[in-house]
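Shown here is one chain on its own, the form predicted alone, set out as structure tokens.
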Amino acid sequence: MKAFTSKLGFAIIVAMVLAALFAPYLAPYDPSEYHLDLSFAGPTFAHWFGNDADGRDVLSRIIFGARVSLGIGIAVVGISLVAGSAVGLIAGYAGGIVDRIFLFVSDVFLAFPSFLFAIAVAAFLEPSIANVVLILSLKGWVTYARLTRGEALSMRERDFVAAARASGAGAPRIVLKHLFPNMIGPVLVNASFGMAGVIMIESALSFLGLGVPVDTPSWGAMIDQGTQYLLIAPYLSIFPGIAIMLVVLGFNFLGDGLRDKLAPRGR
């Protein structure tokens, strides 16, 4: 069972990946594109998915809303991947000092939860991508330096690790060819559940008004935009978040599978 939820899990993620990458070619119309003659109309053959308030596609704004969704999530992922390894990394191998005032600073990141430290930091700043992506990595990084830190504790006065030291190897080429090397598998599950972590978040702020630009299309704005006319068109809201549920079980299929085979420790 647990074979087949994570293939369906990369297959999921790769065709959003597919979508967002494709997405000028695949969309049938432009996302902004406004048709007021077609202001609420429901799913047809030429619509699959249905018009906006303002005749928007909305087949068109949710592959385009992958683009928003899946960048954000891998540059999110990708910033708190490197920042957090390496500030890991060099606190557990250092000890002492180094990692006493890292586990402070950790603990003060890790005592406000994630959405809440996200609402505060956008409430100050304006919508925009990047800001989002700056916001989420202001926290994100302490989950991956925490595993790393974890990791390398245990596995400093390994023998290959004494073996590295008595053949005159410095710390750096220690933590990078030694270290990281070994601990990779965990970090690569970590990001797999960190990726629908973000995406969740992400959709989130753009509900609440605080992500992403309005014109923009994402998946969160599209569910805000449309709870107000759940009466008269519920579509507007239920294809959006079906496709959040998709990518978030995706990766969270995929986060499943990747432990079984890079994780040994975790079967």
Contents of the next structure:
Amino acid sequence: MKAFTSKLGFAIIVAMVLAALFAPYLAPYDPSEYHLDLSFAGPTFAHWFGNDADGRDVLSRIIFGARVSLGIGIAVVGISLVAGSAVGLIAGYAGGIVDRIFLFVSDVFLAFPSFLFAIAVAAFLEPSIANVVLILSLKGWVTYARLTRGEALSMRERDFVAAARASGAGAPRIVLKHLFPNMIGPVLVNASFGMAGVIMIESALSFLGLGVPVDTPSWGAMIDQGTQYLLIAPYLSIFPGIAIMLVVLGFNFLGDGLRDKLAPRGR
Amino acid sequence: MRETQATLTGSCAFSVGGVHTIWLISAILALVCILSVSTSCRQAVAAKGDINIAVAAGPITLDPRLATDAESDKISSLICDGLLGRDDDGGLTPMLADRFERISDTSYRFFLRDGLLFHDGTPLTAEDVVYTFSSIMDGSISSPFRSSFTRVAAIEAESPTVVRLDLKEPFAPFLSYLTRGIVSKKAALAAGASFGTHPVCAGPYKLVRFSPDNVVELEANAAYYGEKPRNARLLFDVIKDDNVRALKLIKGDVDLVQNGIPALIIDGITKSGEIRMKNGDGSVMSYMGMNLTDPILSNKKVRQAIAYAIDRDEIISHRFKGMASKANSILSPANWAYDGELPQYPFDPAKAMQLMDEAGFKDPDGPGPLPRFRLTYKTSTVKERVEIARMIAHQLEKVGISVRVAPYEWATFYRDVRKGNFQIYTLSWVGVSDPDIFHEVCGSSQFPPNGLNRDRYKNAEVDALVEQGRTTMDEGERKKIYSRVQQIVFDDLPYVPLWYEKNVVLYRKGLEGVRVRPDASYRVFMDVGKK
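Could you give the coordinates for the form predicted in complex with the partner chain, as opposed to the form predicted alone above?
Once more the chain from above appears, this time first in line as the rest of the complex follows.
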């Protein structure tokens, strides 16, 4: 069962990534083109997922929306992972005062609820994709930093590290060549769950009008726009809702599978 | 949709493994929440003489001296009568004062009706009138209407039923300020700051229950001097979500909604035949403001080009489903001072492009991707407004203007508009009755932060005319003055008049006596009854 779900998760994600990469070729229509005569036209063979209030093709917008969701997800997780791991490794390996300062700073960041923090910062900045990435990364790095710091702390006294040190390896080499490769498993598992989290928060921010700019096809923003017409065209919110559900499920299934394979200690 | 939000909030931690079931559940929950629209738990028990009215926001205060937001102002107008009132066409009518005389250009004498009683049974006398206006003028309650009364030199009670008012200088628009509700001096002094939650006035309804975010209940005032309300009670149900409001109307928890249902879904609601719809011309005028200190927008040809490039017919038929009409002045056609000769800027993209070419903003690559220039278009985050802004932006892009729509949370948006921190924005003028509005909006003495001339428009002729309009007492003469003002402003175009939104009332078919007024006043609810 586990093997099946993780394969399924992988397949969903591959499909989404392909959709995002080849959006201009896959999408049947221009996602921003108005067709006022097709306003609220329900799903048909020509428009599988129907048309929104301004007659824009919902399927095309969902396909282009994959770019926004996955793009932001990858950017945020990438930045958080690199920055967080670097800070965590340094703190964990150096220990002492550096570690204590790190713990203090990360505690401060962890004390803010993620979503509240995102809303508070978003309210100050203009809605843009770059700002969404910035906001989510501001908080996202902490998780990776705590994780790698813990791993580094437990590994630095182990024999293989002592052996490397005895054979004259400097701190940067030990951290990069000996410590980090040993914690890639848990970091990847975390990244997979993190992707799901980032996509959810991005959708939520866009749902609240604090995320991506107006007119950018984003799943969260599509649900938000659809809520106005829930009574006459509920599919406007349902289809992007399903898209979010699928991609979040996909990353969670994948994360589960990765954890079984890579980080058995976490079980 | 509050649940969806809560679900997302609850599940949005960057958590390490072990929570996948929570993810699964929350993802499914999110979907379920999209499918099911929440209805609030409160069920109104409708008695025969009760009319339930859904409103989108609760009033903040019911003290007529402090009420500035729309709901506060409209609901307090049912509780508190003024010296003068307005009829369905916006004209001034007698209310607490059954007549007045103009002693000179600066002096008035108002005669109160006999036997007026406040809700608490105490008599309403000239003292209360003097107190109401004095408390606004002397700053003791920090009323936002204080500036309207700065021209008053003296106000005194000549007898228990006669009030005399002297102005420092002739000021034609003054009478329109006297529609503000009169409060009981005794009750107001006793209640202090809490008067807004239990006002004592002499209007057709008494306040029974006031919980601002939930419900405001009014009961017909049996001792009312004028025609009594046709219903026993008005209940204003505060329902913030458009969909819930519509559902409650369909289900029958609510009897009537005025201007609270988006035009695009009205057809879907009235289809069943249970819900009726009435509409009428409104006085709310939407416009696109432009910053005249901006190097691009300071050019009149560019402003006119923008007016020619906006296809208002398309927006009105699509977004408003016809529930709006094209505007060409701040004043609505129902206003006595509206200039009926005023033309319109028709939709003419070719003319728009020609004007911008003449102004020196040529399109570098014709129909290609490079724009003539770029503009930032600020709007509030209200969804309907953002969608309309998006449509206008698309239309402007077709003539080579690149527009970025930037929605801002209301406080930020409004502050930016008032500070002049914008290129273009859209807003509406609500409650315009006297043409003196041109002094506020177009007079060069009225630049922000203290005035309302947010576009920073300056025209010497307009400045002279709006001053003249204030001191001219003859209505015919005033009309001529403001016709001229409207023509100049129409040509100079400091803002693009967009449309007057119609007032739309949706109600259950058992109701009688439903009508709408151009100013969307709630006074019309007095005549609503159940069959």
